[in-house]
Each structure stands twice: as structure tokens, then as C-alpha cells.
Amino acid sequence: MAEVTYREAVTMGMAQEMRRDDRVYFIGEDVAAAGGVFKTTPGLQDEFGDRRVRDTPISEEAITGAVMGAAMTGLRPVAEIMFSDFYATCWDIVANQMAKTRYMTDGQTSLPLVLRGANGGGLRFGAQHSQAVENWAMAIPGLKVVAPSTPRDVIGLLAASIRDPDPVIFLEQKSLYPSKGEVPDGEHLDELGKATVVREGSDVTIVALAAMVPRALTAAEQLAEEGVSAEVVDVRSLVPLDASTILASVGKTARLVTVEENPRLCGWGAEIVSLVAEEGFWHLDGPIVRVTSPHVPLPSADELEDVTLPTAERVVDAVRRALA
């Protein structure tokens, strides 16, 4: 196994699939010669040429429209939406067209495409460039929503997303780009809709996603010093959602804490809580606790952003409340 960064894993995943299938091509703003604003795609144009790796004008509407048309005609396009906040500018194409095409054509037309890009906060980019938008996408039937937390998952889940027959929103948490982890040698393919237990425990289940996973693991280490055994579940895919792994973990620990970067109102953690309340209520020995950002635009000032996003300390406090 090699150790690579999260951003290098994006390049590796893209290259793996482009070598395997010449129908896969890649477009976006500054993704070709520049290798992407977050340097997630350097060298792809050198290897695959400017016919398969192309820069576009600064127009998310044009990017999404182009890949939708390409997918309709038999290609498997991948597009980069530089900052996920800008899904808002192309929402008609994504929400009304991409998500609905399979259903409105009675299954005659599918759209095997991936929209990938940087999501979430942590880099002081302010309210319009730091939003965690997975809730926007998961509310729309017809879209799959994936958010990896490790380099290994970036490669495996990106490959699975590119090979999927339907539109996938692939959200890379931008503060994780410098983080490192081991990746398998050779081709790596994972499975959408499969959560992972990244730390075994017996006293409480902590469910987290993307950048909140390492914070949940840090919290679990701190809780272990207090004699609390916390199990951490990395959701990895919100749509489809692996309810079985979450319910099995809660069945073992009888306590649940969810940790999400989203603003509290209608965050994905509420969906997990609803699921456990409906299907796992009799396993619970205490109240479920959610850890979220407050319902405010994310500040850009260092101190304010730090107190807005969930921290390991807040997770520890939440677990204490769940166990009280």
C-alpha cells in the first residue's frame, strides 16, 4: 500500500477510471493545465489529452448542461463544480433535469455522470464558499450523494460513482485535501450505500460524515481515557443510505450521537435520528444527541469559523449527555 493525500487520491481515482473506460472524460474550470484550483487533477490532461480533459468557461450551468447531454449520448462524463456552493446556480439542470430523466423517460434514458467538487468549511473561505450542501442534494429523489473521509474511500467510491448508471453528487471535503492515508495497490473499487465502522465500541455509537469522521475519532480517543467505549460509523454515502450498519451499531451500544457539519435545521443527522426512532427505538437506553453547526452562514474569521463547526470537544460533551 502507498500513503497518499486525499487530493492525490482524487487524481488517482480519476486516472484509474479514465484508463479503464475511454468513455470517461472530465471537464471543469481550470481543471486541465492548471490541475484544478485545489490541485486535485494535475497531470490528467498530460496523460489523456485535451479531448478528454477540458477547461470550461466560468459557468456551472454550462458545465452541468454539457455533461448531461454527453451522458445522454453514451459517454460517462465527470464534471468539477469547483465549490459545491455553486450548485445553487445550476439547480434547475441538476434537480429538475438530471435527477428526473430516468423517471420521465420510463427508464429509457439514464445519466451515468458524476458531479464532483469541494464541499464544506475549515479553510476560512466565508459564507459563499464554505457551505456543506449534502442536505440540498439528498432531498432530491434521483440523485445519489457520496462524501468520502479518507484517500482510500476517495478512490474506491469515486470509481463506484463513475461506474454507476445514475447521477452522483460526489462531495470532497476541502479541509481534508492535505490529509493522508493508505490506499490499495492496483485498481480499487468500493460500493455505494455501504457505511463503515471505523472504530469498534460498546457504550455509544457516533455517526459522522467526511471531515467530521476524524473529529469523531479524536473524540472517541478522549472518551476512552474516561472509560467510555465509543463506536464510530462513517456514513460515506447519504443516498443510498446504509441503514443496516447504523441500526446494528445502535443495537449494540444502545446510545446514538450524530455529528454533521451542516446547519442544524433539516441536517442529515435528523434523518438518521428519525430512522433510529422508527426502527431502533426499543434498542435505545437514552436520548439521541445531535452535534451540528448552528443555523447561521459560516463565518470567514478564524475564531468564528472554529466555534461554528463541530469540534471533538463538542462531540465528547454530546456523548456525556447521551450517557447521563
Second form
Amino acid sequence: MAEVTYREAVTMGMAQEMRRDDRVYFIGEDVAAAGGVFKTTPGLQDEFGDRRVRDTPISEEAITGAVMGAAMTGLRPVAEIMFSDFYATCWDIVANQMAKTRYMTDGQTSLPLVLRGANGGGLRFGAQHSQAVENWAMAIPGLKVVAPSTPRDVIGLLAASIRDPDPVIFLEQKSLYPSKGEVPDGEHLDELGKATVVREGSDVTIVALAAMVPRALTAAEQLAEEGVSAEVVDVRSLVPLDASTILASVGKTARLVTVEENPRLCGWGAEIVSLVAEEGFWHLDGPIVRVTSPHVPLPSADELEDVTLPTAERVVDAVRRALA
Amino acid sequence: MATTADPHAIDEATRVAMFRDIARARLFEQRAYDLFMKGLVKGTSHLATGQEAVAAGYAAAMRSDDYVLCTYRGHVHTLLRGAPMDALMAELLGRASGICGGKGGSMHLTSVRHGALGSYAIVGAHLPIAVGAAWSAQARGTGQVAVCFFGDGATNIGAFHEALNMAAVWELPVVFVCENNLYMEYTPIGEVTATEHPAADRAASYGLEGLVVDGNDPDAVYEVATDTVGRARDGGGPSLVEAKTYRHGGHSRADPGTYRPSEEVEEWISRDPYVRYPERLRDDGVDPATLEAIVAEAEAEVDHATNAATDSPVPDPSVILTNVWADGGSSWRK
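Alt. form predicted in complex with the partner chain, vs. the form predicted alone above:
Below is the entire complex, every chain and molecule, led by the chain shown above.
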């Protein structure tokens, strides 16, 4: 076991799969010689050459179209979308083309491709470089949506995404890049569609994703001091969604709080709530509480961004309301 | 630069094959129109009547493992890659034996095993995807070429420029073929475009030569197709070709095309490749009986496809859940 940063884990995951499979190619803006604007891919071009690791123009439609066409014809390409906000500029390719081609051709083609890059807020980049866009992708049938919270999961889930036969939107939470964690020695592979119980508890289930997972864990520690035993579930993959782990946890605790950093309306937490309401209602002993950002674009200033994104204190407060 | 062909430089078998392709395409689409008017083809349908020489010229110049990407006006391109007519007709009729099992329809005809990598219903969306197929061919070193057909309207969207630039910078084996039929849906392309030739005049922006060809002349198309596909295959990078042509009907089934001046329509219909090309072939010594037999065989093939489609069952409703993801539909969501 070695301790590495979340950003180093991205490089390790990419390198692991590029060594394993010479069909894996990697393109994006500033990803090759520069190693990525968040330094998530340094050294890959040195190891794998300028054919397999290539810089692109600032052309998100060309980038996403290229990986789609390449995936249809024998490669397993990965592209970096530098900031997930930029998905909006290539949404036709992602939502109308990538997501639907397997279906519209009745399975004549698979699209084994990954779009990865920085998602979410916390670094004061303002509303056009800070959005948590997982809901955009989750709403489109045909896409898979993955968002790791630890270096270990970055490697394991990135490897699984690259080996997956379907298009995967792989969202790295940018404020987590400097965070550290243990990763296994040697090749590491995880499984898509499996949530993780990252802290066991008996009084309430807190379901979180990406940067909200460490905040939920901090909240759980504070709650423990109050005598509340909180179980924290890291969803890790929104599509496929691991309904059984979530339902099992709520079956044990009888209370549910969801924590998501995206704006409130139509956030993925609402999907979890409806899942539990439909299929786990009789487990519940109290009201479900959602923690989200308010329905606003994310502001830039320290004092504004900090109060927009969910905090551990807000999670603690939500749990108190769920237990009331 | 306009290109003109020396038809005598093209062997007779190739020219006859191009006429066979034009005849099959024309008769298939005429039948599709008839079936639409009978209510058997649903939704909408965009016919390429009059434009068949572009697809035929390229089909004759391509290798069987090359790729084609086309638009919602893509019946002809898909058929001429070798996709079975029975399955194409069945798809138009929404039958289980359709080439996409009834999930695609007129605008999404695809036959991957024939290199027909899709008809795309969002204008211009497929140009970047063609770049990807060409990138893959370059990476795998297969010598395959991607040919991407699109209409004049696509030249004003961003993806056109992104795709052309990346293809040129990466020297990819892709040929972009603009079928300029003078109308962007209902609007004359000249009214909404700053250049005379919406595709060719932009070629210099990507370091490419602006190629304009008579898209109603199969021999001329074949010549430019041979040049551009050959250059791509030999590592010479992409080309941008503008084929001037005309659709005899409106944009789609609902459109009678009455916004077009009647003199213009008559002038172009007088240059119909389905009529003019066999006349030229006869003048050049091709046995008229050969040409008549081609038409008779195409008629029989269309009849067979129609019967096969109408005899095919409709899809089972259970298939709506299949092939969303490779692991089978929505099975992960309990």
C-alpha cells in the first residue's frame, strides 16, 4: 500500500490501463506535454508516446466526436474534458450521439470510451468552472456516470470505466485533487455500480458522492460525539446505481439524509429519495432530508462559495432534523 | 477549382456499376416515397432523389472496409455500402427485421458491418465522429479511409470547423464531401452564407485545396473520389469536396419544395443522373440491353424488399429495454 494524492491516482489509473491495453489512447486540451491543467496526467506522453497521448485544439465537439468515432472502430479512447462545465459545448455529441448510438443501431456498435476531467466547486473558479454536472449526464439513457471520492477509487473505478463497453462520464472532484489516501500495490480494478459503506452506523444513513463524502464523514464524527451513530454510503456510481446497498442501509438505520453539491432542483439526491420512498418506505421512521446547494449558479468569493456548498455542519443539522 | 472527368479514363465495368448503384438508389427511394404516401413509412423521410451520383461515385472509389458516415438523408449512402435492401426497407416500415430492429428509422439507417457507421439526424454532428473513425484507422494502421457526407447547411455549424481543423492538424485519412443541393432545408444556402461555395471556399482555412465537382456527373465524382480517397489512404491527409447537386423534391416528406423557382427545378431535373448517365453510357458503346437489365433487376430487388418488409412482424415491445447499455437495457435499475 502506498499513500498518493487523488491527482496522482488519476495518472496511475491511466498508466495502468495504457500499459495493459494498447487500444487505450488519450487526448485532450493541454494533457500531453503540459500534463493537464490540474497536473493529472504528467509523464503519460513520455511513457506512451505522442501517438497515444495527444494534445487537441480547444474543440470539445471535435474531441468528443473523435473518441466516439474511434470507439466505434476499435480503440478504447479516453478524453479529458478539462472542466465539466465544458460538456455544455459538446452536449450534442455526448447526449444525442454517444448516448443513443448503441440503442438506435440496435446493438450494432459499442462505445467503449471514457470522458474524464474536473467537476464541482470549492476552488473559487466561479459559476462557469465549478459546476457539479452529474445530473446532466445521469438524465440521459445510455451514459454511465462515475464520481470517485478517494485515490483508491480513482484508480479502481477509472480502470473499470476504461474496460467498460459503454460511454462513461468520469467526474473527478477538483477540490479533492490534493487529498491523499492509500492505494493497493499492483494492478487495481473496481466494479461500476457498487456503492460503498464507508462508515458503519445504526441511527441514520447519509448518502454522499465525491467531495461530499469526506464532509459526510466529518459530520458523522461530530454526530458520534452527540451519541448519534451515522452510516455513510459513498454512491461512487450514479449510473449504474447501486439501489440495493442504499436500501439495505436504510433498512438498517430507518433514516435517510442525502448530501449533494449540485443545485437542489432535480439533483440526484431526489432520485435516491424517490427510490427509498418507492421501495423502502416501510423502513423509514422519520422524514428524509436532502442537503444540496441552493438553486443558484455557484458564486466565486470565499464567503459566498463556502455558504453555497454543503458543509459538514449542514449535514449535522440535517441529521438532527431527520432524527427529530 | 472545378473538376471535369475524362470518362474514357474510367473502365466500363466501373461506369456500369455506378449506373447500377444509381438505379437501385433511385428505385428504392421512389418506393420509399410511395410507401410513405400509403402511410406504411411513418415519421418523416428525407429523399436524395437527384443526388445519387455523389454516393455512387464515392462507392465505386472506396474499399469495402472503408467507412461512410452520412446524414438523415442517408438511405442511398447506406444502401450503396452494401447494406441489404430488404433490411433497409424493413427499417423504414418499422419492422422487426429492420436493419436497426425498428429503433432507428429513416433518419438512423446504420450497417456497421458494411462500414456504414451511421446516419446522423443532427446537422453536422457526424463530422467530428468521422474524424474519430479516421483517427482510429490511422492509429491502427489499417489504411482505411472515412468518407463523410453532409449537406451545405452543415457548413455553418461549429462542428464543421472543429472537425476540419483537427483532421487537417492530425493529417487524418478522412474525406469530407459536401452535397451542396443549394438549399439548407427550406432556405437557399446562398442567403445565409457569406461565401459562394459554402464548403470549398472555406477549405483554405484548414490548409486544404477547395475542390468543386459536378455532383450530377458520376464520372466527375468518381475521379475526384479516386483522388481524395487515394490521397487519404496514402497518408496525404484530409480533403474537402463540394459536390454541386440538387434534390428533386423538398427537404422532407412534408415539404413540396414550392419555394424553389420552377426554372431552377426544371434546369436541374434536365440534368438528372438517372436519365442522363445511361444516355452517355449508350453513346459510349455500352450495350443498351445491359442497362435495361440493370433497371429490371433493381425493380425486382425493390419489389422483393417491399414484400419482405411488409411480411415481417412488427418488433416485440420487450425490445425497448435492450441495447441501451452493453449489459442489456436497464437491468441494473431494480
